[in-house]
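Below sits a lone chain in structure tokens, taken as the form predicted on its own.
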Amino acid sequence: MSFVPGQPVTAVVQRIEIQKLRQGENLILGFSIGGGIDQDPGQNPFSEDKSDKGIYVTRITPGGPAEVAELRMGDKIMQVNGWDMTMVTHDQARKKLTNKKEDVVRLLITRRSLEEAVKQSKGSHPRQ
């Protein structure tokens, strides 16, 4: 999924909340991010263009709070509690995320299987 920066985004998105893992004074979410506005979109080998400046998941911890919650390698972040995430540094995002106030995450994410289900489903069933 690619699109025009500050420009609408129509996206199939899914609701996943994580409850952050304490271990002592921190709160594991058990998943690493990649992107952000002031990244390299060439890098991000889950852009399909390789112009998306997006947040995406490249690592989930085995086991861990966000696998527990089905959250996938490759999901883009649309959201984070209600923040907007499609314009955001990376060091933006990982403040969001790992803000020590919250116990609990709540994502709108999107994934390649999500769009192309949708897409399917529109092509099987013709309009009347």
Contents of the next structure:
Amino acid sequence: MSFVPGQPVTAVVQRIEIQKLRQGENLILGFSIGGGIDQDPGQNPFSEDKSDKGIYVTRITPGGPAEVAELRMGDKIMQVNGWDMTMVTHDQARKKLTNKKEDVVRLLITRRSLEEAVKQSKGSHPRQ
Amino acid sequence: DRRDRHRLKNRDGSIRGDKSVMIQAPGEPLLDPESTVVDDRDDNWGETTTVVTGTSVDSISNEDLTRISKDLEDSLPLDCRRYISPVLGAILGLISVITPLAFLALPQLLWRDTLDPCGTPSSYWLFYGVRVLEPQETDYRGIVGYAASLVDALLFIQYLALVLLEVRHLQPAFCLKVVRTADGVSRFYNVGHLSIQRAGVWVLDQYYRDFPVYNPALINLPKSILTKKMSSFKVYNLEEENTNNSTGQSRAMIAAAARRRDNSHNEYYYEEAEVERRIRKRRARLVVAVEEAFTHIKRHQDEETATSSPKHPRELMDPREAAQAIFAPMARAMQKYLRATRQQSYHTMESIINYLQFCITHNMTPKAFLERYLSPGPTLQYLDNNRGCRWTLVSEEPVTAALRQGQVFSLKRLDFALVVKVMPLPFLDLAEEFIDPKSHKFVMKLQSETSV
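I have the form predicted on its own already, so could you send the form predicted together with its partner chain?
And the full complex, kicking off with our chain again.
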């Protein structure tokens, strides 16, 4: 998932749709994010490449909407509702996720197991 | 030299355990009757590594000095003991300086005599007597060369002694922990490879400078608190036989005392707090009194005589009178403070006035004057130089042995002792690393986690 500047980023992504849950005044999604271009990427425990400044899922509230929608800890969020998440600051990412006018977020996430699953399936089904 | 006066008590010459060696300063009468029976011809005496073994009486080694001085010790009046060693050293030094010159002069003087220069049993003089004076050697140049070789040998011996005695002793190899048994004050010192004797003397030198004076009046717990525990139980013996009940009794008492609710720590705490408060109050009074007293006098400047003499001729006082004048207002506060801190035996009125005079002469502030009384100073301050200091070196190993890791010896006095434990200094592995000053760079470390 490391990127080469100037080259398009390619990744295997999964679409996840989370319905926001209303808790009193707030709409919550049930997970926590970390990372951003203004943060220290070396502290990220989930990234493969320690210079990756993307947004990662650091915690999932058990039983929350994110867990129900099959979001997992360690997933890297590539897009939220069409907005790019690979080159944003931490605060911008938070804002895109907590927009009060939307009650559904559609995420594109990537994780290591997806890549491997694709590789395996490619291997067992040779290209036609 | 006072430190080289040693007496070993092993008469059979073998190494025994639990040696006791007296290190005495001069001026002290020998109170111990045992010490008069001393084996002067002690084979275990002396440093173990020196090479100086009976080459010439002209060599100035400490061991020779002390061997000779030991013989003279009993017969001389006590005051001379301090000065024997320097005098002997001076005499031997003189002899060794004169010897090469004498070697050159004697052939001139003694050609007519065929007498042997006898008496001093040393290889150099003997050689000289046999080879040069007997056949009346006429080769003067050879004699000069011979004298030069003597000087070289002496020089070599001197530098060897220097290396062995001083350099090896100076390089730190051990750390000595010195603890005073009376109140637990401890210090750490770094020493080199010394024998236990020398280490003991060295530690004593440092003791007088570093350790605060031992005040037997400052004990841990006042007796009133401790003795309360003991006298509260009486044990009645209801059985018939009286034997083997002492242990039973004491055990019963201890068990009962342990079960009883112990409040003595409470009393100790309040008593301590009270004493502390009293000391602080008296100290405050003392400080104020001294500050005020010091404002009463002022150093007289010569320019002032013109203005002040017509009106009030101020009387000029010398420091002693000035000290006595301002001592009066602070005397009471000082005395009460010294009583509270139990220091009154260390400072007489005379000594306080002397010190006050000293401070006034050198323009010291009241705080500088008080510092001596507010904290206990090193023991050296309270010594009078007339009496020597009597210590006993107690060690389980022979005291001429070199220091080793884990050794423990103690220096005893009448009412307390200094226990010295030897620890080796760690072997240092010092690596060197060069840091380019330009390499100091920093980044912000932000790690936020937001829940959405």
